[in-house]
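Next comes just one chain, in structure tokens: the form predicted alone.
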Amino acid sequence: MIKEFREHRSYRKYGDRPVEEEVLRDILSAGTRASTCGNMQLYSMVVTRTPEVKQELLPCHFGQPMVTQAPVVITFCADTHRFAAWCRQRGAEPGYDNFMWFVNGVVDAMLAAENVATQAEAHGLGVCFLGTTLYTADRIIEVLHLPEGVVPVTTVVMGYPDGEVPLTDRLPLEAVVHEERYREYTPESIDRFWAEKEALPETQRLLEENGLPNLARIFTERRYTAADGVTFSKALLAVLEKQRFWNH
């Protein structure tokens, strides 16, 4: 299993072969065995396979072709709605309409998503996590008819890969592991940890295409700008208020 984890890749192109029903069920069942806050399972998985709904989701993910090409699209949601309904039906008044329980739901949903992705890879499928989900949560809520207490937090597309893709680079282990207590980074360690990534041919190509002197400037000025962060933050806070996770 360690070998499979180390060989994880993000696939963005898929063949026409559908994911077999029994395989998909096994993958989803693996998601339900993930660790969860208080054994409450504060998440839901919305499985999309029809071309019509995938087409509606496409603009929510910035038009990435894999959304409609992949046989299966799974939207993972933080969900206190189901648990609260059970509480009320048993005469117990829930208090889960606040930010803390949104965070608990996010953790639960992400743990389930990782289990699903890992089990899918064990079946020979390729997967890709879509970071666009939180950016357009309000639109996804409308497409998937999500009620109060439910917010989409990540999306996984999966299918049988159309060709192979290389491993993505990662920082060295010592860059992300701290022994006993957090170790502050020095200028020297920052240079050392990013040296391999900055020297990659792909990085050099990006620098030429963007006309920028280093990779950090590409992240801050092209990929994830401060202005975009503020805009998406405001949109997400509005979603949390609408879905009853942000009472202030």
Given for the second form:
There are 2 protein chains.
Amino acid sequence: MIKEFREHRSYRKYGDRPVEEEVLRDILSAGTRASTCGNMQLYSMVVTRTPEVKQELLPCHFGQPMVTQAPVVITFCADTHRFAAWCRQRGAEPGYDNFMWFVNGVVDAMLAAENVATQAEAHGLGVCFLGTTLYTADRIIEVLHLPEGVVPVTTVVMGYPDGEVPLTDRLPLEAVVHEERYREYTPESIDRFWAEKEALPETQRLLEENGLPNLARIFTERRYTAADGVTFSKALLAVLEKQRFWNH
Amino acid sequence: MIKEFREHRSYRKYGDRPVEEEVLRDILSAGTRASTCGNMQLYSMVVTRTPEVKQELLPCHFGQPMVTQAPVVITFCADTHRFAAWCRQRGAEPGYDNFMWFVNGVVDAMLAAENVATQAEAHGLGVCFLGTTLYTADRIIEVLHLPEGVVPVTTVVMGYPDGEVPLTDRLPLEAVVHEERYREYTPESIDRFWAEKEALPETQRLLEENGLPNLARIFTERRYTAADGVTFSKALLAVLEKQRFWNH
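Complement to the form predicted alone: the form predicted together with another copy of the chain:
Let us now look at the entire complex, which starts with that chain.
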């Protein structure tokens, strides 16, 4: 397996060494080599490196210190704005202001983001994806001046790592792969697929810390509650309307 | 740059050589090494290799011959179903039946898909992404027996290539990268960024074939019309409701 995949992990602490211009350029270029819908490249990468703008992004990521500590913060956006501007300039009427094109843009942006993360790792950098981007898209739009047709989807922070971090666990391959068609899970297969994760020392530590009897309840009651999901869904749908992806 | 990124292109013809089991396993495993939301792995990969099921998928991809010709067809799905089943089995009440979790699942699935494509290329395979997956998600759900909480997002077909294909063009890096904040495009920058693409012999050929005065109008009037976008948006939103991502 490609070394960067085999050794992929999330780094949350970075040393002082800055990311060289030519290294960053190679990383971003790797992103552009990914496939996109009709080769339309429906994404933008906003590269933030100044302390001022990183400071403005910090609350959008719930104060996670990597945002200001990492030398490079890249916000990946679904972007039909640029393509539509080109169309209008050529006398063509773009019809990309609907939900399908938001999802197409998300797909394009994420394929590019994964290349960027992998290429950064190939240069010896550590990366971390920030899922908070979708939750506070409305505020990130303000900070980064994103126009209609542009929605931030994920953020990758990167820098030369300070110290080592362990690999994290994954479900067995059989848990996420289905042969020919989707094969329904059984109580037995669910138990088997989660057994290793549930037995980890890290899991035991979390149970004690949270005073809860199992890991699933840490997810549903602490990390990702139904109420938060509903709140963030409403906010994101409002963003889609505001950014003009809702004409249908 | 990583060789697989530098040389990435879409292959649409494959030779007879089958994809070895251990190669396929390594490719799929590379997908699972990608980061996911809270390490929840909110995706599934449905691997279709039998002629019967590929034949059923063929109309979902508008009859594109790669679907039946490629030895391996992988449908990448946003999947909260497995995680929710685990939660329920542990007495935890999952709240992942809303729009935010559909998008989280799309992100997870696409980061995994890009790793799978890259790892396939590292093994000498050619790949092609099929954007049709989102347009006919309702029919793919039937063919692959996808339960509630599962939505197909993209499909990657792969096989050992039959013949060479050229690299495709990309916009200049400056067109898709913004420094610090989004920098609005100007008529001049739009012209400059699209100049190379518009001057390609392939573009000239398309204009003659389509009897249209510029490439933008081929996109808006032939390839991706506003009417299709609206139709596909409605169908996809109906899929989200049917697959229970609309509780908000």
